[in-house]
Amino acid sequence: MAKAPPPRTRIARSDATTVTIRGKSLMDDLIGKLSFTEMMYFLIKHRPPTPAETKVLDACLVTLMEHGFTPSSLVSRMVHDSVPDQVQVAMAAGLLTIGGVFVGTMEGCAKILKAGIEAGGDLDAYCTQVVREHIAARKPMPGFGHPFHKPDDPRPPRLFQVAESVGLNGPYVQLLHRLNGIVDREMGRHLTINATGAIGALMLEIGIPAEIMRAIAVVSRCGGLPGHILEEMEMPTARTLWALAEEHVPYEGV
């Protein structure tokens, strides 16, 4: 059996007087010089983003941060009502709802787009094959459709405008639009590109790996939950939600 390489890190270290992150001094090179968005990109990609990459990533983070009473915000409010003195518990509980159904589907769409660009060749044939495979397996197409935003999700067009304004509406965005047309054709109805589909394409354009995209969604939604928890402190809703469940979910046991 081959010997495992020794454990190591390239991210950060600290001692009594210094903190070094990716070879940069936290105090001299980073604090006051990189924004939160730039710092996150720097940690992921080992380099600061360009202004264009920063604008696109920032737009993605803003897009996913808040969407009203969603599972993440509702769970955070309910948990805060049960554990009012531990705000981090309510935050963590809400973030656990980010997965393959809500918010966290961009990596599935991104993997489809990435595979298509890497394969090259006839992209229409590739898209047709992918869509037909999903239809045959009765699997939803990641990045398409929305339960509330019909016929079209209003967020992707604005995201595409931001990307175009900085020259980052490249091959992944173009393939997403091509895929959208074939989704509609093969399904016989219109399915909107949703926000996570657009964000999956844009993150590929700025070099974010598909495998880490759900983590970006978690960071974004984390930024929105403090507002919900503070509002729950000031204007409680959790007990009302509990009462509504009692009223509208009948017991049918023997």
Contents of the next structure:
4 protein chains.
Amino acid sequence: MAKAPPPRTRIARSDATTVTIRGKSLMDDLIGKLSFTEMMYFLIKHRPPTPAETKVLDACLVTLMEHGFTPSSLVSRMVHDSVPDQVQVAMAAGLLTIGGVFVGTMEGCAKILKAGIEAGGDLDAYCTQVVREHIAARKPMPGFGHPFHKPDDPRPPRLFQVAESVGLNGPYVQLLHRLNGIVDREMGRHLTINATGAIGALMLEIGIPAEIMRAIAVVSRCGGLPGHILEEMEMPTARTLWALAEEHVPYEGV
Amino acid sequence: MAKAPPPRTRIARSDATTVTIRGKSLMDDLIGKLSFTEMMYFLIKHRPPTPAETKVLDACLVTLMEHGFTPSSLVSRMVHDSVPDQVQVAMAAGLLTIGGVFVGTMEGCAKILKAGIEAGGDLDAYCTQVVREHIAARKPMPGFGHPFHKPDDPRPPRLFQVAESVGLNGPYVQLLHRLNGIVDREMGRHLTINATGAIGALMLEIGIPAEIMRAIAVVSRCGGLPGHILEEMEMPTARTLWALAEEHVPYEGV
Amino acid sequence: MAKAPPPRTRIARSDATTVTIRGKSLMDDLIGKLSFTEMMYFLIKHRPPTPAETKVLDACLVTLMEHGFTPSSLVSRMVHDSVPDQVQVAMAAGLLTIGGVFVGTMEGCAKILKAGIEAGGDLDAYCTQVVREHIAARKPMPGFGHPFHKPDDPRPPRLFQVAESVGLNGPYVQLLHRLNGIVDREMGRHLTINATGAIGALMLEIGIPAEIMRAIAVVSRCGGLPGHILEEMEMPTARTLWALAEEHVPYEGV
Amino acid sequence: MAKAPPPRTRIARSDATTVTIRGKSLMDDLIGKLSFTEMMYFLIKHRPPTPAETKVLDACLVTLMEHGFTPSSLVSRMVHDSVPDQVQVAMAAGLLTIGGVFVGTMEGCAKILKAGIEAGGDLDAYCTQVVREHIAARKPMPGFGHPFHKPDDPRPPRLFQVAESVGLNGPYVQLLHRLNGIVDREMGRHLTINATGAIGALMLEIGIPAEIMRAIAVVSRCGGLPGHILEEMEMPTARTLWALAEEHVPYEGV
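If the structure you just shared is the form predicted on its own, then what does the corresponding form predicted together with another copy of the chain look like?
Let us now look at the entire complex, which starts with that chain.
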């Protein structure tokens, strides 16, 4: 086995008077020059995004930030009630829920799109094969369907519009639309492209690796939590949730 | 005791075809129109920020996003090694460290500044009293001093410059500078304004409540974690850290 | 400043064929010889507990393990619904709630008891002073009062009975009873000794430092979570809780 | 689709003067009568364990509680340094690491054992097929092999001895031994049964469902953390770990 290279980092170093981040001076090159979104992209890709890429990434981030009462916001609110003076604890607890069930699902769709583009060749045949494999394995198609938003999730069309407005509705977006048609044909009914499907395609267009997409969803949802924590401070709901659980989930004995 | 009002929320609701966030349509009014930073501010303040406020908030967020190996990035990397397929777990674990010891400390400084401005009157007398109370109680002055960045933290001057460039170096920033002089005089040595002190003042200038400032620090640091996770995927350090602990922290028996 | 001693550990080391824990062989001295409770005590105190100490510690642990729907079990259940294949995530999220508001409060009462015994002298005067200080500062007396269990928490009498049965109802338990009388006299109404007050006294009787008592409460509550997770797998409640939140906490707009 | 049954719980209820847990009175039937280990089993299985089952479960719990510096203890120590006054936060962060990579792996081995016993028939043929499938898929055999403990993990023989001493070395333990011989034959080299393999078999012997085994590993490891937290309070290592990371993982620029 080849020996592992010595561990090292390309991210940052600092001394008494400087902070260097990926070769740039934090003070001279980054603060006041990059937005949060541009800085996050820079930290992932080693270069700042173009204005078009920033537009698309901001649209993706804004889309996932807030969806009212969800597992992440409900858990954050309950934990805040228990640990009110350490808001990072409430936020971290809420973010633990961004898993494969809710929000953190763009990776699966992105991997299908990426493999299709890389394989080249007959995209209709590729899509048909992928969909049939999912049907045969009784697995849901990642990026399609939504429990509440029916018949169509209203967010993807707006996301595609933003991408088109800056010329970034490229091969991954096109393939997602093609896949959509074949999903409907093979399933024999209409399934919507959902927000995580659209975001998976858009993040590929701007060069975000599929492996790190869920991490970006976590950042997005994190940006919605200060608003929930502040509302919980001003008009609490956590004790109500507890009381509702006790009232509506009765003890029935062994 | 007055009966508590029935619980309610002002944040969001959705149905099959709409998502409404603080009275705005997610699709028509927010996606493609607000940046991540503007959306987070909107979720906290119920109105979008002005361009000047956005500039200052982005500068604050960029300042805290990345500082290389810190408790938050080291913990995230170690947890990622243990739970590699659930990146939200690594990120949440890292964010738990944003407490009163590191990063999450702007609240204390902001409360001192806010109380001073609200009290009005002789600000020199106010500052002198606050500093003397901290000296008497042997408590560090929040927002001052830094273990590595000496004699001066290089980040606050750049932050003040950004605020000044958009006319937001108002009363809280002025009071922080005044406090700085009195800290030095009363302590008999120079202490730097540190990044969290400057950010506390700037967030007050843009109307962010002190109680929620740590939550914004959490969002900022969260935005730095995808870069660390991706680097850990590509060139891991977690096992090295474990080996270093075993090598350098010997077992000495009971 | 004196130089810090080099870091070291007294807990454990292992090599290819041995595991040594605090000087004992895991295989020869611990597995099959100590119970979980005895082993935890051994890891804290560097010696196994006596049978009497084990009896008291088990009673404390059993008391806090399970109280039905609480923030810890509700949060664990909601997180399990989001991350069903990583049960440690649900459990960790639930344990984050064991803070100063619920369960993790024995430390405050224990510190009052410990300071009283260490000071010696007139214990009535000590108790009176402590209670009056809390009344003056409008702070609740730690270890007293309960929102649901009125007029008396049923758990402390049983805990005291167990301690008495093994001769461990010593000075801290006696002082807690004395304090109880003075709380009632000074408040002008009856407040119950609550479970965390009684447990704080009992843990002092068996030599557990106050600083680590909350950690033991976390272990106790952790022991109740497998039962909740298993029930959630078999008859889920998390989606019901979410639906109840949406139904009973309406959006009222900005 | 059949309507889901209304949500309910079989775990606990309480009122002002009683706490009922799975049909028993906490005060009359549980405190002072069950140990922590017996109570946890009772909460999972709806009946207390026999003395033999308790002996085996305690042996499993003691085996996993403590292994010195591991991801869980290192993460807990680092988080404790950042949030020193909320020990549950450090503990929860450490427990997040009990995933599929370390400690939380008994489930895989247990499922193989359970399926073999349920299938009945020729157990040698079953074992051979399972091992060959893992070899063909280049997947490690769960419950076998250890990075440090070579050639043999010293913990399983002691665990089997405890089980035998109380007559609980039944079909699952026998099948694990049979599997071990076939692993060696098919791999062409010796792989040790590791601690999680042995514990998986023992937990099946005492009726613990495979799905909840990782949760019990979490409880076990949780019981080791108070000792680490207390040691970190008395002789800290977290800052040393941070310094080691900075020293040994250099910044190499972009």
